[in-house]
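Consider the single chain below, provided in structure tokens and representing the form predicted on its own.
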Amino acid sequence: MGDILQTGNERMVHYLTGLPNAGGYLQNISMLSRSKNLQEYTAFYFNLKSFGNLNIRYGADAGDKVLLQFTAKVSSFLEEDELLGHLGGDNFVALVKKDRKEKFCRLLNGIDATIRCDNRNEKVRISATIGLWDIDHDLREAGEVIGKPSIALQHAKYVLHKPVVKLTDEMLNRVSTQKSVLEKYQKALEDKEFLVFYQPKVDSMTNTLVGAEGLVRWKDGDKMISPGVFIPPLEQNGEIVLLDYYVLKRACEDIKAWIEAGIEPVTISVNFSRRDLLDQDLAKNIDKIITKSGIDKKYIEVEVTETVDEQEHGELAKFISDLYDMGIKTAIDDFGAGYSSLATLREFRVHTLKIDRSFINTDDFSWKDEIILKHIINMAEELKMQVVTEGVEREDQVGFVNNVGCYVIQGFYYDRPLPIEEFNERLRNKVYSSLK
């Protein structure tokens, strides 16, 4: 990379690479987009996999040296005019030539360090998650060279889980609608705007009624707003835990009044995010929100989502243990679906599982997925959990389920989830006298 690019200005540069930061950077480009045309560039923001756990395995220290390490690497591919910055932490913008993207992506797949630990050198290697940008207009600001390669960055770590992505229309669009519901999301909770819509489960053996979950449905004036499109963006920021608050008062609010009508109401699950555990009072605060309804605790059930991240993990134990603690029953949903493990059967203190419809979602059903099924629900079983089948669909799939042990059924096949209104009607007649 030309040293002509670089500004001699301090305050420009990052303090251990002494490569441009954002202020630095966006100056470079500046000064490039004076003497080449930008269309011939890609604009890189790539992010350092487990770097953190780099650190607290081996200091701070070795992690600034490894760091200097990858920097002096990366710099030494770059061509006089193309550009490197340090944003700070683990993060890093460039700008190369687009015939050159390719190998600069192959290039931060993996950068082996040295690393000094015990009187030796221990060698690792550094790869990149990677967001890039191949810039097809006039720049309408300087600050499109990161804020368009981090949109798709976004997308490779959270929404794609792919190292390297390229941005696209349809991840801008997204953006553009995230930005919207974020922009309308606090006057929508004043409002009253989001609902609970309840899908019901069903105990297959007698077709009745035993239970529900309660989902939630925005909506924005005469339109249905989908919960793909609001959730993420609520995930993404951490605000996810007000609505998931909201749902939760109005389902003991809809409780109170089935109990107050003299319909005998049915346990009701509502969804808490695993972004919600950055609330250190959340299962405090869910025991409030239960209690100062009036109702009785066993009418609520929290659903949560089993998660691979050990961390995590640990929170999400804690949190269940203390509902638990509470008398609040709890529900793993969606499992099966990644990587579960028999840890979490052995771990959590929960009432229920719920299975996940990848087991169910075929024509052919797997002996496999049988057996796995069978040992499952039996384990489930023994350890005093109730099981739960999510998805289902058709009668076959009724039957399969059926056949290894689990009769709770959730999904299509009985009912899609319904307004409070038609759900009151289901409550006073809980039995289903006829099927589709």
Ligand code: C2E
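Worth saying up front: this structure is predicted, and the values here are computed from it rather than measured. Rigid core here is just the name for the largest C-alpha set that superposes within 1.5 Å across the two forms. Positions refer to the first chain, counted from 1. Compared with the form predicted together with the ligand:
Here residue 109 counts as shifted, since its C-alpha moves by at least 2 Å between these two forms after the core is aligned. Residue 326 shows a C-alpha shift below 2 Å between these two forms [criterion: core-superposed Cα displacement of 2 Å].
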The other form holds:
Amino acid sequence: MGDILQTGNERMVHYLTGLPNAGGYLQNISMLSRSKNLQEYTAFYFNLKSFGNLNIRYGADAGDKVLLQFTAKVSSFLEEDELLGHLGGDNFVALVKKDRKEKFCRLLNGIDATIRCDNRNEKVRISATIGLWDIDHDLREAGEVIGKPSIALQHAKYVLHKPVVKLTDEMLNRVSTQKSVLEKYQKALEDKEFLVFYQPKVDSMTNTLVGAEGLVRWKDGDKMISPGVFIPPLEQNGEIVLLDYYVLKRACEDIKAWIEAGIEPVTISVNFSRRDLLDQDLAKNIDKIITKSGIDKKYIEVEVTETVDEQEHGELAKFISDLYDMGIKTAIDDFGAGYSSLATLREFRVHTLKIDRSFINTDDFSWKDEIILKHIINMAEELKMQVVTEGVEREDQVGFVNNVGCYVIQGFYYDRPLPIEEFNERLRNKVYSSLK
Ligand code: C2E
Ligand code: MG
Ligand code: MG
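The block above covers the form predicted on its own; next, return the form predicted together with the ligand.
Whole complex next, starting from this chain.
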């Protein structure tokens, strides 16, 4: 490896491997760029799969030794004008010529190391998860050689679940949207730029409005942004809870206004993200908001989705049970979409089960779906839960859903999520006469 780094400058190298750290790596990049065109290179960011487990199993000393063996092998692969850096932990960066990048990925895909354990040598195979960026322009700033492949690595680990991922424009757009959402969020909340739309739930036997779901929209200037864009970054950042409280407050205010105007409201369900469970006082705060608004609790229902995470499952069960004790209704959203389990039906004291639209989002309904749905709905009803099917768009879907025993429907067949002015009309006249 071209060790352009000045020796003697200890702050520029990693204490364990002696490889350049972030500062040293960037300095090396800038020196390399004086003699080479960086567009001939691919920038890598990688870390080791299951390195945490290895540390736990064999101890941190053994982990350090593995890192040293790993870096020795990677270093020996590199040519004079290629670079390697160790940012800390098991995070590495490298600059490798484009025509050698596949070979480099293959190397990182399986490096053997030896661990001394109980007086004998044990072989372990180390492989990396890799984000890479084919440098395609003159650098605007040196940090791009670390930041860009790190975006690809994040996608590799958390979005695509693949061992090697190359940076794309779509990933960059996603990151820039996320950044702008997070930057504008607080002010948008203060400026009341978030609006609540209401999507009717209709009893398909009588074509009567029986409830609605409050769904948030962001009015950013003249753009109306959908929750699919801004909720994921807010969830990742743990900031969604403020928005969820806000939506609940707005729904309570709207209900109060309907009552004051002499219009009989329906129960409004409001979504709470599972990330909100991090707030220890979630149930208490929800209760406070409803109580403070002065409306009857029967008008509110809290929607949450299931989880596969065991710890989260416990927290969710407690949250639902707390709300139950406070007299606040709950619903399990998107049931059947992921890893639904019977434990959900058994353990959660929920009032409503919302069947996910994936069950009916098909042109020909499978007999298996039909049997599964029939039994889920039957069970739910015997357990005294209400059942709602989401995402019903067509008449044949209404027929299918009715046939399996579900009559309350939320979907475009009746209405899209409506701005409050239009929803007011539905409340005034609750019967969908034209569909009869
Ligand atoms: P969700 O809670 O499952 O809400 C139902 C989504 O399905 C809504 O999308 C709704 O517009 C859409 N939908 C309803 N009927 C149909 C149909 O017939 N066909 C199709 N194709 N779609 C239908 P929306 O409003 O874009 O919301 C997406 C998701 O964003 C929601 O899924 C919910 O998970 C989340 N969300 C919305 N508002 C909030 C909020 O205030 N807080 C939190 N934490 N999440 C929210
Ligand atoms: Mg929902
Ligand atoms: Mg849903």
